[in-house]
Amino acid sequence: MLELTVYGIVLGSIISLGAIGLSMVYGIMRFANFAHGDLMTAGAYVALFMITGPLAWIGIPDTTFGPFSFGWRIVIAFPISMLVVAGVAIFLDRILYKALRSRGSGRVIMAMSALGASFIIRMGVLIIWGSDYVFYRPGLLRPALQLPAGIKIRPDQILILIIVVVLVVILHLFLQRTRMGKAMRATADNMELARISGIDIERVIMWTWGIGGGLAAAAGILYGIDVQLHPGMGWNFLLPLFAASILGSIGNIYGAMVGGLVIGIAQQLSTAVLLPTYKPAVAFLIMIVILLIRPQGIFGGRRR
């Protein structure tokens, strides 16, 4: 059970990154972005393209770092993928969501448009890379580290936790210390009041999409490092992402982080008595229970 809990923390940290971006979008735009999971897929596959394409063509070595299962290529591809997917998210907002907002479209229309965008992203991945499961470094398996109490964990998983912590700390400092971060928090609290105060709402929305897309890309890459890549990975993550956001009070990024950890641990612990294929059902069950018992979430709906 301790080992499953550790694996749950690793999975939960990946879910947290995705759920934070989902909560940020909801906190400001007030609609469910069903394309968020597929932005994770896009990030993972953009990194795969960089590793097997341009970075390989220009001769970047892919020798591994010590006990880790990756080398310089993925280190370089990681920030590039985050920037590319951030740009994709902003592009979708400019050509799709902004037009719908200007027409006064409701939340249902916005959510359905996001669902359509998710299908487009997923089909694009299927057309380019096919439906097979792929790995960043096929055939390479690093031995796990032996921790106290018989817990085994791979070095890659330790690094995943460190990267998630670093990204969350950077986001926290951005929201608390920068002018744009404060503008985003003000807009999440009251968009009309923020607009009257002179805040450029469209610029805030652009930053929100960019940050949310970048974090989704990071989550997709980290999941690819931990497990593997397939075109449906982001869609499979969508339910845990929403469950984590609702559990932590949707719109609250810190709640989303806690909710992601809870969902990840619950999913992994469930494999002690259930088949792993039932893990999405565990996330769904937790989401339903929270909606019935405490619909405002564990953080009571506070967004900051």
Given for the second form:
Amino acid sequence: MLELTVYGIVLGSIISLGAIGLSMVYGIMRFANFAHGDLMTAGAYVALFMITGPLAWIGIPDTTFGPFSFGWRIVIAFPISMLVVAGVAIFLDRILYKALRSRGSGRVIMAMSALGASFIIRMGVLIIWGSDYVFYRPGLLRPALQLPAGIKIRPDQILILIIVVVLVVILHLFLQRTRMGKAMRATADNMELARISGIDIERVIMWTWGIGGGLAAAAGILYGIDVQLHPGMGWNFLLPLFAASILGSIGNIYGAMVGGLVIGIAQQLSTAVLLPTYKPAVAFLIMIVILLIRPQGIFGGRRR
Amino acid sequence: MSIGGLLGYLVSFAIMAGIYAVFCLGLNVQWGYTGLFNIGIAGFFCIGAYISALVTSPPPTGEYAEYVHQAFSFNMPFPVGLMAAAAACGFIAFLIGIPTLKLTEDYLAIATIGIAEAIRLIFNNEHWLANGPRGLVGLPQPLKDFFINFGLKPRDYNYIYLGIVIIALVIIYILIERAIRSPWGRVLRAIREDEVSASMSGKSIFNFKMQAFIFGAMVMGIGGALYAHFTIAISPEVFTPLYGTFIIWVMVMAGGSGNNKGVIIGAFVIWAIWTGTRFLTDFLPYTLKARAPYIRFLVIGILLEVILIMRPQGILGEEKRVSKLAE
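Starting from the form predicted alone, produce the coordinates for the form predicted together with its partner chain.
The complete assembly is shown below, putting the previous chain first.
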């Protein structure tokens, strides 16, 4: 039980990274980005491309660090993939959502456009890489460490937690300390007031997509390190991401972190009694319960 | 291809396009007229198909009984299967509607994705229910024995089935047209345009949304049942978000949401593009052939984005006046 909770925290931290971006996009543009899960997929596969392609060609060695199952190639591929997916997210906004936004299309049309984008991304991944399950580094998994209380954990999983904490702290400092971070928070609070205070809304939107896309890519890669890669992985994350954002009050970044952990732990604990394939359904069930008893989420003061 | 073969191909094309047109009509009630954002059509598709299959099929006998598990099998006639499918989908819609129809439209969308995924997972994992991932095969087809006794060749049965699909489509079309042209239908459109003023006119937003959601879901259930008895073999992997939901949305957006004739045209046009691209992918190099379906879906996805940006009203656009008195 304790072991499942620990695995739940690992899964939950990955969900948190995705949910933060989803929640930010919703907070600023007020639309449900159904392509967010597939941005995670894109991130994981861009990293795979870097590892098996350019980084191998220029001769980065395929050796691993001590107890971990990866080496320099992933370390280099990680930030590159985050930048690429941030670019993809901004590009999608420029060619799709911006046109809809400037025409005054409703949020439902925007969400539908995002649904279309999610299928386009997934089909692109399927066309290039096919539908098989793949690993970053084939071979045996490294032996797990034995922690007190009989918990087994792989060194990779500990590192995943550390990376998530580092990314979240950077995001926190960015939002609290920089001008752009303040502008983003102001826009999320009230877009019209932010606009008349001289904030460049389009720039804020661009940054929101960039950060959301980058974090989604990080989440996808970390999941790929922890488990494996599959073109449908992002779609399977969509329900947990939304459940986490709604639980933590959609639009609230710190809520999304807490929500992600709760959903991740709940999903892992459910495997004690249910088949693991039911994990998305568990997230969905939690979401329905929240919608019934507290639709504004745990940190929401008012109903939108 | 011989004339007979071509004709046979056109008939099965028309049957599938007609079945998709039924789904489009159901979605049009929910989205086109009421503004309900249901992206879990695959779930209703799946429930409709399975319920009708289970209700109409005889219990497995002999060797089959060892390999085929199904929760129940009533051996009922086809129309009972259709009605059971509609009733089951209506009930599911009612359950989904309770927590979500009072919230903003995106919550309904997320919840419908969730229910569609949950339904597919249940049919995939619960082997006792409907044979798990292997699904059900050899489903009964309406009037088949009757016509074969008259000397019809089994391969010509599709002509009969096309007739059945057309009759179902026409009945559903007339029903929806009448409903939309009634005062009830005008309330739905008022809610879609402006909930606050509709509610100030004393209309219960929640009740009307719920009725439209259930009505549309029941139509989708009939579509699912028609599909099951046409293909006579169903398994959970058919009801994915791509085949079960996304393509239907593209049909409705292409044809013109809020226009029943438009969405039927949309169903035939998009189904023609979808099946037509299969011929084009025959020219692909060998290595890409296995991935041809993905390329075809990519085309459909790009088509949706183009429609949303260039022509959001679709081919026909919405019919603005729907009252006989407003002429």
